[in-house]
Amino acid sequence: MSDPRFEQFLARAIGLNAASIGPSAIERAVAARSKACKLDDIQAYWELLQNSEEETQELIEAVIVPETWFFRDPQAFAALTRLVTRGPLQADASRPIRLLSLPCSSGEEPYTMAMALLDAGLTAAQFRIDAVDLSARSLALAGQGIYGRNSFRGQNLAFRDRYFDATDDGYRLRDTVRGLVQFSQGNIVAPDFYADPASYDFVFCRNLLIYFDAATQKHVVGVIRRLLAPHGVAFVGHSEAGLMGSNGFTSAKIPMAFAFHKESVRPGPAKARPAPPPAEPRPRRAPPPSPTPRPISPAFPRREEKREPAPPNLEELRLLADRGQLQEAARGCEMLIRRDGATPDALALLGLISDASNDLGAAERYYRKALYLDPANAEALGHLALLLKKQGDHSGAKLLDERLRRLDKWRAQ
């Protein structure tokens, strides 16, 4: 049976909610550290923990088991590159874009951010990436930049050929990418964590909130809000989207990216309108004669009409997809198409849902149908280009990218 003192200790130290990983995981970590310290008595280990910052860090390392890989949830990185190349946050030569990865674990996420921005055509001078993690061990691995097979998942590994060199120990990230990320150690629940507003354009804080209790979640969301610039965007995990919405953030409406803005500025109270002038009195007319009463026919019970559920709204379906409720979002799109007919936006959303479900054939068909109806649909163009790159069709993807650039130039005029 686990000792609740250790659960409470970790909750105070790093905000960990024991239920998120299971008390048995903490119990195993405590047993392993007690053995490593050559202590057979749990009480003796508890006393050591109270007086040793080093052992506190060792216990945290034993509890935290990071699970990460390069280009995990690629829609977020696709959204990032789209925003910095064609959106309102696009790169400006006068000020580099600031990005934060928190927690960065062993470096896969911030290095992915760097590779995605380089692939999008940005230079090293146009962005700065900071990466923070609680684990000194993970940060050491990130600094080495050597990764095994587990860090490379999925079918599209072309980035590995562009940015890594094969070694006896795995794959070593080239210095051209390693030098673009600045790593540091920090605890997001600590009172002095990044005490001054940092004004980041993008904050990646994915799959961290799920490990906290409600009070700590609210605190951490407040930290993210403080770190973001007024125009900034936060990326979270799919199971954390609801937490952002309930804590004052609004969806950026980028399907499957789980991206959020700070709360939008609410309009002030409406000004009172002057009362209209009183209407002139009109002469009264004589009342019409009363109709001749008719015999009342016997009433028959009316049959109740079955009402169909209200058809879904496309924005609601996007939010469902953002929350990871892919099947519900797909069914809603189909209902919408049955009611209104196929529209480019509904087809593009179905493409994104299929893409996220790894049904790449269906995703390509939906994107192409959307473009048949609307050749200038930027969402379908961008995601179909990414899909073709994923499938190795670089010439097809290049043509779509050129179409997107021409479309952006035309819209900017």
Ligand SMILES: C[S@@+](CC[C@H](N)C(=O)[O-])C[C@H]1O[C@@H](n2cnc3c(N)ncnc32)[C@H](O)[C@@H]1O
The other form holds:
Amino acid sequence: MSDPRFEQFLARAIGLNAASIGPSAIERAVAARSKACKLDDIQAYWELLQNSEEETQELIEAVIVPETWFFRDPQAFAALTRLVTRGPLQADASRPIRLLSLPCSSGEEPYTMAMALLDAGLTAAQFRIDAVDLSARSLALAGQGIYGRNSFRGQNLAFRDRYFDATDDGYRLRDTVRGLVQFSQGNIVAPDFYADPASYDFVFCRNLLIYFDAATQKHVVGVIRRLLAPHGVAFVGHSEAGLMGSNGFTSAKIPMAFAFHKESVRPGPAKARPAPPPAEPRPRRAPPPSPTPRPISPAFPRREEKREPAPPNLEELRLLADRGQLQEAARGCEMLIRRDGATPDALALLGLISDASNDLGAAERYYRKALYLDPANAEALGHLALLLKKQGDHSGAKLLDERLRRLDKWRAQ
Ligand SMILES: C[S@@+](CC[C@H](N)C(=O)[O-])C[C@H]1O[C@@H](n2cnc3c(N)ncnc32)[C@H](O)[C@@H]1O
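Output block for the form predicted together with this ligand, input the form predicted on its own:
Below is the whole assembly, all chains and molecules, this chain first.
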């Protein structure tokens, strides 16, 4: 059985909730570390731990979960680039956009932010990315910038050709991206963590809260709040989205981005809008089918029909998708379409769900259907542009980006 002293020690030191990784993981780590220190006796190891910062760090390295990869939850990066290219988020538009990846593990997340922003047309001078993690080992890997297969998952790896060189040791990230991230070591639960005021426009704190107990989660959400600028946006992992809502953050309502505002963002006063930008010629829609005549009363008493339960509304379906319940969200969208007919928003959401499920063919079809019905559907435009870019169709993506920019400009008027 696991020795509760070690669990409590780790809970105090780094906020780790033993149940999140399983108490036997701590037991195994303690056994491996005492063996490495040539101590057979657990009590002797416990005493060493009390007096050695170096050994404390070694035990921490043995229990943390450094799992990460490039473009993990890609919709978060799509949302980031859309928010950035839409217009200045920071009060002083002349200063660079400030981003924080916390925890950054071995660097895949902050480097993805950099690649996504470069892909969106930003220059290095327009943003600054800080990246923090507890693990010295992970940070050393981040600094080297050489990555194996595990860091590249999913089907869209076109970014690897653009930003990495294949070497005998793995894929080496080019210096043009490596130089864009400043790494440092830090413990988010330490009382002096970021004691100086910080005002980040974007904080990515993904897949960390799940390792904490409720009180530590609350504390850490408070740290995120403190680190964010008033109109900043925080991104969390999909199973952490519920925690943000229950701790005072408001969903940014971007499906599957798991993005939150610390303040509720109210739309500005409605302005009269000029005519929308010229849309590409739209194929004419087929006339809706004429309603089937229904008898007023059945000729024979019918058996109770098995009715489909009413589908949730689109907002609820977005939340389901946000929580990672992709199949349920897709089923709900299909029910909604069966009941009310296809709408651009429902189709765009189905596109996003297919995108997140790696069914890229279906995602493209849904986005295109959404744009067929509404050529100005920003969600479908933005995500289709990103999908085409990832598939290497840069000219197709550029056309959509231009349409999106025209649309954003028109909306800002
Ligand atoms: C699963 S990784 C998440 C990496 C990345 N954000 C992502 O979503 O892919 C969790 C990281 O949290 C770091 N970590 C754990 N406790 C921490 C703490 N108290 N302060 C800072 N980082 C911590 C670990 O070192 C590990 O690298």
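Model, not experiment: these values are computed from the prediction. For the two forms, the rigid core is made up of the largest set of C-alpha atoms that agree within 1.5 Å on superposition. Numbering follows the first chain given and starts at 1.
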With both forms fitted on the core, check whether the Cα of Pro23 differs by 2 Å or more between the two forms. no
For Gly396, tell me the Cα shift between the two forms once the rigid core is superposed, in Å to one decimal. 2.5
